[in-house]
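One chain comes next, on its own, written as structure tokens: the form predicted alone.
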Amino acid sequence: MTPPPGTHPYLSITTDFGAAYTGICAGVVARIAPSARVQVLSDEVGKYAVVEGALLLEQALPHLPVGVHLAVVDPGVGTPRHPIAVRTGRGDFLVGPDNGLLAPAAEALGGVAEARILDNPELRLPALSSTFHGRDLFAPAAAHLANGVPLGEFGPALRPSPLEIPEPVLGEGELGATVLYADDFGSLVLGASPRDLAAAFGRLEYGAELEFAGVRVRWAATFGAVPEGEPLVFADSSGRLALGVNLGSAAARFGLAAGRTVTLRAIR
């Protein structure tokens, strides 16, 4: 099945593969769905960083055209985890592994309307490797969806897995949050929101100081609100709390990476 003449369905690609392997996936899409407009959203998600990839998709996809969104961050490739495609309330299709990667974006796009396991051998490449499902399984599925193949033809229905993110820990004058990932500038995106900050410390005016790891950090609206090289806590563009350094890297300064805990405390 191919789209009507003159139509050019939109298809985005997000991976942790780097340029070469992502380019192969884009080539597979181009062979099966040559009329599709293909955009690589990112091939630089941290290796195996499912949470980072999921939050990028959640933030980015609502700003992209309605279309097919292929995402592969898949440390469980070749294991019993399911390959899936999801139709969202907005009308997009999300294609990728069922490891929580697609869940936040699906909610941001109107929720899951339908989800299917990619179980039809006619809608993948003839040879399925055990380590490159991006090329052999996910890219062909995304291309066939762009061509108009109905989702129901791919396989049985399922309920997609959620993304597991640790909840923040609130105490009196204290907030603990997990580092979800470090962005390209070294800012540490946290599993907490400004609402959690207010719950722990009360209403904070910009410029208020907190303490982290023996260092004073300022609650600020933007990097330039603190001197160069100084740390700050801010709400990033996704609305999550983040720990940053103006014109520097919080990840390097504090030696933290995904999975570690940041504890902010009131200054006594």
Second form
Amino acid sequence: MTPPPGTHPYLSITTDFGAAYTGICAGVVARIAPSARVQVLSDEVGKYAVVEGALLLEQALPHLPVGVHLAVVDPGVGTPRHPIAVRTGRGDFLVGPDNGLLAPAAEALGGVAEARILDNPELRLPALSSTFHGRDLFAPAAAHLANGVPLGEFGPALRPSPLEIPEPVLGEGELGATVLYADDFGSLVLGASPRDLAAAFGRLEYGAELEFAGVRVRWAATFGAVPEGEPLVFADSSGRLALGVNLGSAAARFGLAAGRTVTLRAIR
Amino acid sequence: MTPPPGTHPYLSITTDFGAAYTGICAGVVARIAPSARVQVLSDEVGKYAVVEGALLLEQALPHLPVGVHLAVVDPGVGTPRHPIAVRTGRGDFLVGPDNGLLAPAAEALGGVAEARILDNPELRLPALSSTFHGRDLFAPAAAHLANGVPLGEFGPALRPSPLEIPEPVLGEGELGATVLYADDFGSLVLGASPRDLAAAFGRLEYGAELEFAGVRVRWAATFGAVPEGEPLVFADSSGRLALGVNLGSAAARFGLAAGRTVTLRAIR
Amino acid sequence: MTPPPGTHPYLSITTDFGAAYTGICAGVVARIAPSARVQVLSDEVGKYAVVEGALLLEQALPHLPVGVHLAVVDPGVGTPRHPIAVRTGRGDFLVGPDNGLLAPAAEALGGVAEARILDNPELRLPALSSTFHGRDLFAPAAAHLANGVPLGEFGPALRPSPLEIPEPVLGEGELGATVLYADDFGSLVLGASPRDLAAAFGRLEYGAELEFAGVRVRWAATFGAVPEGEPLVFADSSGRLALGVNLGSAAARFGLAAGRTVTLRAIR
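Now that the form predicted alone has been shown, please provide the structure of the form predicted together with a further copy of the same chain.
And the full complex, kicking off with our chain again.
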């Protein structure tokens, strides 16, 4: 099956594979769906970092063309977790493991309209390895979807698993939040929103100071609003709270990574 | 506005963003300008390294097709530095912050024919974040230029800022130069040219030895001209002097990075 | 010379260059062969790691479309090693240095049908640098091949050099193998096959234990078959033996890298 002549379906790829294994997946797609426009959204998701991958997809896909979005961050490869494809309200197809990776993006794209388990052996590569489902199963499925193969042909319907994200902890003049991931600049994206900040500290003006780990941290609109090397709390480009350092790395400065807790406090 | 049917304008992207944020910018371009051929020139420019990014663009763009070249290395995001687009003598459009990043490449492509501030809100995304102008402002501008939107519609004319590059210091039998950046192989690209070398030491034959940091360094045409692990001074592929190590990294060997000074001396 | 209108020859690129120098090569290709579909297979091959690059190509190219495959891992740049192009039995063209890099992939694609030295100066960039043959020589050759220039026009025929891969050492209840490379997940790919494992230890059932470096290592089909943080020996997706750690890095855990020896022993 091929798409109508002259059309070039858009297909993005997101993995924690690094360049080489991602390139192999892109090649598999190019072979099955030669007319697709293939773009690597990221091959640099942290290894096995399902939450980071899920939030990248949630943040990125609404800015990308409607298309097929292949995403593989799959700590459970070779275990019984389901491989799935999801049709969204916007009309995209999301392809990946059913471990929560696709859930926030599906929501951001209009919700799950239909979801299927990928268990049709004719829509995989002939041999399925135990360790590289990106190449053997997910990339072929994405390519066949780009070619117009109906979602119903891939397998039975299922209800995709949600993503578990740690909730913020609100105290009096105190906000505890989990580091969801460090971005490429070392900014620590937190499991909390500007609304949570307001709930903990009241409505803050930009420039207001909070305390974190014995250090004063300014609530600011952007990096350049604090001096070089100074920390700030800001609403990042995806709308979450983040802890950054102007022209520096908060991850390095505070020695923090995904899964750790950050507690912001009012200054007394 | 879209380009004439069947045409595929070329659009390159260069950032210090890493894969994910660069991928989002590429997706924004693909959405606005679906017929563009998009290529990431580099998503690995050193963080905030305007000089490195500028010299990569200067070196690379003359080898690329005439097209739109989006470049974002922007330590001043959220401060009043102007976002700009430049039309070059060769017919390219360069899009990025007005911090010198685009200046050497514009020169290498025939000079600045026209430059505009990007302040037309209709040629941005609807919401402009404070921290991610690559996505919200620069990528849309580049995509609209690829679609054929006239440069004059983006905003008022300006004269772009030049790039400040440290000059070499010539002494008697001595050449001091600043490390502009370390390339991916650890070669240290210097703010000096083979002409400066001749001015300091007279016309050197390949194989001639100089002294640096107590070590003998050979002036050579290529890495393979010195034994494995030995340092060399060479004219790099962009025509600048560079300090390298055959099958090794000069940055690691000498513990040097951008901004440090290298002084080559004649051997007495 | 250009390909027939409406055709889009496939061209992959594999290097140890990192993003920027690889991007320049891709730009050179885009300029000479604007209709080619260009995909970076990897820009992250280990520096000067010819064996790693060769095994990636061997593993990847059979999954990619028939096309032109440009590969540059070239520790001998600037020395007299030949630049070559190879036509394979499958109909691909492989372009790169004659240092063994292309040999296993050529074999995997149906063998060498024809091979030529790239010494026609009209099919290079006008100026040939001493240090960046990827840009000046290999990328133009690949682009011209994509455009349909006959292989015979590039230069005289040669017989390409083979790749030297260390052989496994079989003892009684003992298998010694060289680490060929560490993949992006830190799995150590070994110069030995499942057949060698059977020769050393007899036919093993999944779950059987071996000993390595004082640690018990399970022979398993996939990562998820051993507990988190535990080591395993498995047949990797290219069919070689590999030493991995579930949800971890064997390279980090055992402090091993390419060139080191791994000896697996039966448990007594």
